[in-house]
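In structure tokens, one chain follows: the form predicted alone.
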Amino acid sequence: MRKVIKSLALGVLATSISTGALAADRYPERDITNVVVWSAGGGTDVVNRMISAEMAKFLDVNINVTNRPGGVAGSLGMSYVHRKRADGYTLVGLSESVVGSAVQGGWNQKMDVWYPFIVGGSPDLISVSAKSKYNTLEELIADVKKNPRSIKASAGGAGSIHHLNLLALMNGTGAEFNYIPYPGSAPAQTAVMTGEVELVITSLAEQQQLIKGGNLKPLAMLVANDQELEGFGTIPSAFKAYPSLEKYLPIMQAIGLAVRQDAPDNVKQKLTTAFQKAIATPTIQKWAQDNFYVLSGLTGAAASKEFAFLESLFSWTLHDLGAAKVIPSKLGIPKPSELN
């Protein structure tokens, strides 16, 4: 009787792995949702909203997009999303945000438990007042040196993308401005203009219509090259004037979508193809050149990589500013020097 009952055992584990193995090669079947871990209308949903529909085109399915935001640093969305069945039909719409909400206590898990796709993000730079006395980067600096932490700069909340920019930026040139954390970058960026704070580092995505409209000025990209920009002329880089900025920059967006590291390779290799074909097709370029985004295209280990050392970064920079619930080696995130 045992023999038979293992024997039927063995059968039906069989079966479910040989229905499994079709199910994978026959994907996809139906309809995928992509679940975007921040709310309707921000720049990762406008980005998972754009890249969906164009990937839909090559897999023969729609892919609908929804949002559920909240929790810690997006950890409520990728919780539903790491509950799924990892079969590929759950996706989930990411940012480089969200790589702080282990060691902020969002839920315990690492960024390896993904199989991310990046579409890339919107460079930042350093802006001032339109009615600013600064008119370029060595201006600044060299004010700020000669009174260290005299002046105020803005660049969103604690540990976020633009604030480590400013870290990158005081590392590197040696200035030391004192920091003002707002909730975001819109309200960091109100605060140049009503000069409460004297600088801003968020993107150019985010602060293209003020510059045009005369609100801002910009001084340098932190990116390696100039940037041009209809209405204004060229943005400078900051590397020109500081090349000891390369040890610490770029820092970018990493805006994109992952699914299950455990999901079956079929599936993962069928969802790669249709997002290298959606990147490369006339939408998506047109829009990232008219909204000021670098394409990045990573997928599969080279994303996962990418993803690690924001991760690191981020985590450790959380830490060391003490708004780290975690501390990161607790969750085996090594620090970015450990990394390979």
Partner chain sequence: MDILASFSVFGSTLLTLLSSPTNLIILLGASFAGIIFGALPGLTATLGVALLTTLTYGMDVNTALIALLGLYVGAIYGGSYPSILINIPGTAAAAATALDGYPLACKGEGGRALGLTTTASLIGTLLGILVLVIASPTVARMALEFTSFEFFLLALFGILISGTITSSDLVVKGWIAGLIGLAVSTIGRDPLQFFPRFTFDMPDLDQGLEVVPVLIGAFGIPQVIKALRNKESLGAMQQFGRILPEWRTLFKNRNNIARSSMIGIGIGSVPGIGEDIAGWVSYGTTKNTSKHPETFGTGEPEGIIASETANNASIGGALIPLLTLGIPGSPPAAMLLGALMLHGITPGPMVVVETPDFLIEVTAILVLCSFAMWINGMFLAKQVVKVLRIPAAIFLPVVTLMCILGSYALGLNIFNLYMMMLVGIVAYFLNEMKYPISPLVIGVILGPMADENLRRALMVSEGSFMPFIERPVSIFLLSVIILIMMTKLPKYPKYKAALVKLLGLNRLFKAKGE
Contents of the next structure:
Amino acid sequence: MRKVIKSLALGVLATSISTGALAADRYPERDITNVVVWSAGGGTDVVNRMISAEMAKFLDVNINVTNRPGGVAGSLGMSYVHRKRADGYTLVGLSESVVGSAVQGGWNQKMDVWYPFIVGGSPDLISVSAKSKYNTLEELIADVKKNPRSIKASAGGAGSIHHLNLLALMNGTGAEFNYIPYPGSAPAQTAVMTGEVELVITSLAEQQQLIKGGNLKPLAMLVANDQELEGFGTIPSAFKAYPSLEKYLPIMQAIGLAVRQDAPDNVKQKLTTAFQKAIATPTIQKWAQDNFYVLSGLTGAAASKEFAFLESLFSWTLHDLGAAKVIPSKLGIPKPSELN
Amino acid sequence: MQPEQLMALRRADIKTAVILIFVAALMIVESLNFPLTDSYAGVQNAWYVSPALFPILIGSLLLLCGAILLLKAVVFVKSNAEVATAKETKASWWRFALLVSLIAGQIFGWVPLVDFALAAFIFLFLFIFAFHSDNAVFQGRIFKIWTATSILLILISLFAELSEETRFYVDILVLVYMAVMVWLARSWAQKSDQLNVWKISWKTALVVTIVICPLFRLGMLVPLPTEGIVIERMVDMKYVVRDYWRSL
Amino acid sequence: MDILASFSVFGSTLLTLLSSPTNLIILLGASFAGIIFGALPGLTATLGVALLTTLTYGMDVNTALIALLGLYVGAIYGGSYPSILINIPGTAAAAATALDGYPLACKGEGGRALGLTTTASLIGTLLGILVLVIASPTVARMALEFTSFEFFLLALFGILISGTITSSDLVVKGWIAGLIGLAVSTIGRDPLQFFPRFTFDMPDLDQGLEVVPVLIGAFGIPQVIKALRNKESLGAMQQFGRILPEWRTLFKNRNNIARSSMIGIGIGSVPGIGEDIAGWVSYGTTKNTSKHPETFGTGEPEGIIASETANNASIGGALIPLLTLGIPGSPPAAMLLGALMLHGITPGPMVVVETPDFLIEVTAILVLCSFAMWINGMFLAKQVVKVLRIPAAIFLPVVTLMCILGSYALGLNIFNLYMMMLVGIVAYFLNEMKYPISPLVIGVILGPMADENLRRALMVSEGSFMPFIERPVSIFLLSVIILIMMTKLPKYPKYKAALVKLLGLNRLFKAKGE
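Having seen the form predicted alone, the form predicted in complex with the partner chain:
Next comes the full complex, this chain leading.
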């Protein structure tokens, strides 16, 4: 018994003094917390719980997923993690939608404070109700061009990735829809089924069940490639009918997690290795395939570049819509055209 | 209800009604600054889409209800002018002040700054001791000491950016403070022959703290508001036990 | 699939699940944990399911579902404990239970109240499951009749019905409390245009106030202050009464139970709102249709039965749109959706086609969960009542600490504590001045729904109010609302008599004993 107590006491002492450079070598020796900035049960939450559980196997510690939603586009969760030590024990689970936080006054940091790992996202598509008279995107666009703003469209909340996709579609085709905002993808899709709006733009992951179940009729993918959907057939890409869309699209989701950029290099290295191994596991691969997620697997500089692009796009779009509190250039965010 | 109490209620109603009318008016004025007809965030606007619609509606109804309440209360007070107004006793107000000070002090002063286990123990100990002893003298003393320390903590977190190291020393100071308080309480209790109250207070506080902290931090994996010397040691302990387990 | 085949799947699922000791332990454990979660102020079913989701990652689907659903059912029920014993609802779902549960406990019948709650919850859950199995396609189709117009009317209905849970003082005070709640609910970004309203540039206020801190602030803090300031003791401690299922009382309340569970299922199945509101609406309806509404609020068992049956019935209701359309009907159901997706099941219309037995399996698991809840409940209720033996001066400080921790845990946000304190002080004074607090909380919960849907409805109709009287569900809701308003008119009995006479329905009403 005395031996046990002695070793316990020694252990406590050892762990207490093991801060600094030494600790980084032994990383990770404690459980890691992944703070998701969106509420539990949503897409970002599910993806983070999956990838955390898989990464945990390679890091040999638990990764506890907690949620800290709220603030402006996830700003509360981000500033919470950013206030924590840069020791790699607190990660932030985020998605592309957080990039607009700074220009909307949520916090005063750019996305370059993070060292991101992008799991991926699901491509957006445009769909109408199964009962709708429209069968192709061309019919719909031709109709709305005759009577601008006569057709109601939903695409999740104002300023969300789906809203940006809708704006890009309108810019690329010259059609003008009447945008009706909903607080999320599920209510937006329901609104099409109830007939409140005519069309919806959300991701394939969110729509696939409703398409297969015959509730929604997909018109076109808002990415360059056609999409095969078992039980339905081929969903054509909108780019074929409207090549000008290439200038504005695709705008893809980027769900993933991040650690503070100023974390020690070998912590980042260890996380990267675990992340890449986790992405390659059959569990994640199969899950992504079943749920129509396109895996990205980008880390570090490449992932930062992706986020910088999204940040620029979201910030300036919000600015153009008059919904930005801070001028993006004040934060040092370049226009999308200025990025290389 | 006694007529005196009803009178006191109606007099209070006049005050609340005036506050309500004022707040409702402010709400309406503020709402008028919201985008009323111009587009915002890519949503085309009209009067019925404006974010001001609902607040103005609620504000106006609140204004109306406040006015009705004011009218009813004034009429009542005028027509029953001869009835006296009931008053709460002074002792009751002291207890109220102590309760608010305890809870508010804990929330604004202790929880954001001090290790949660320490904050929880001292809060529970003083809270239980003050009310279980039911001794107005103790309550008065605890009110003064607790209010002063809580305000001090609030000032520290407002004006000083504490580093990890200083937080450590704050926790040490709190430990000393705790020991002093428990000891002080004991000497008070001894004088008024309430030693059993003192005993049950510190025992309950300790047991609840020891149960709750690991339950939330380790059992439900909820990070606690402030993790200082006690909680961090507790978490370290978990890994030592784990490593020891693995080495077997 | 025909009914016989369904039954055999149901039976075999039950048998397989019951034959595994691990499953049984998980079932009882999760249900127990759920009850504790619900009973601790501030910890909700949503948080519980979120925490369990990670833990169940490695399990197979059925075992994971046992744990998750067991916790969900337990948590909705467990919220009634503190409601009855100390007048502080553990979850928003159980807030209406406190109105009659606490007075009963004060009379020394706390044990009886807990017994009734337990069995009413069981019956509510089972009825919810029954509707889930036999009528889910119909209910799902009905849920699709709800557009912004109906959502607005439903929110209005909820607000009005809670307005009938009025003050003992002036009627206008109930309205003021409700309006304060609605006013508070406008804080934050508006849900349509994302414009920040009354946020004073504080990022913490951007998403508006969370329901849990408001709930704890509105009920918990005032109760602690009131009891300790006035040196009140909690519920009567001299006798606890025996805790029995009280089948007879429940049988007498069969109409009440049928109505309450229908309300619960209906509200649960409408996407976006769930058990939080179901208890209130059912309580209000039962009070309004009762022959003796004046006994409500003084320890009326009918009130407890109404709210507890409804909030548990809404579990089955909330699962209907989740499993058939992939739309969660309530916040914990939204979390459940995430958990199912982790296990590779995307709920939606294809579930019936791709895994035809899934719905039946869920039903079997739910049945097990509700019985586990009942067994745990009957056992726990006896123990839990004993906390009333602890003097208030020792018990309430501990409750206060739990309130603080509970308000913090869901959002990990100290700002929520500040809000809880602020709401607590205001609610205490409102309480002292005889304002009812319940309408305030309901206002906070339903305010955003009313605001968002009214404006969106007008946006869709381009400013026209006509759809309100053109859509069938809308007309129905509107007439119910007008009926409620009419019963509040002073001369209502006279009008009613005249109308009854006019339509020649005297005999019908006489026969009913009017």
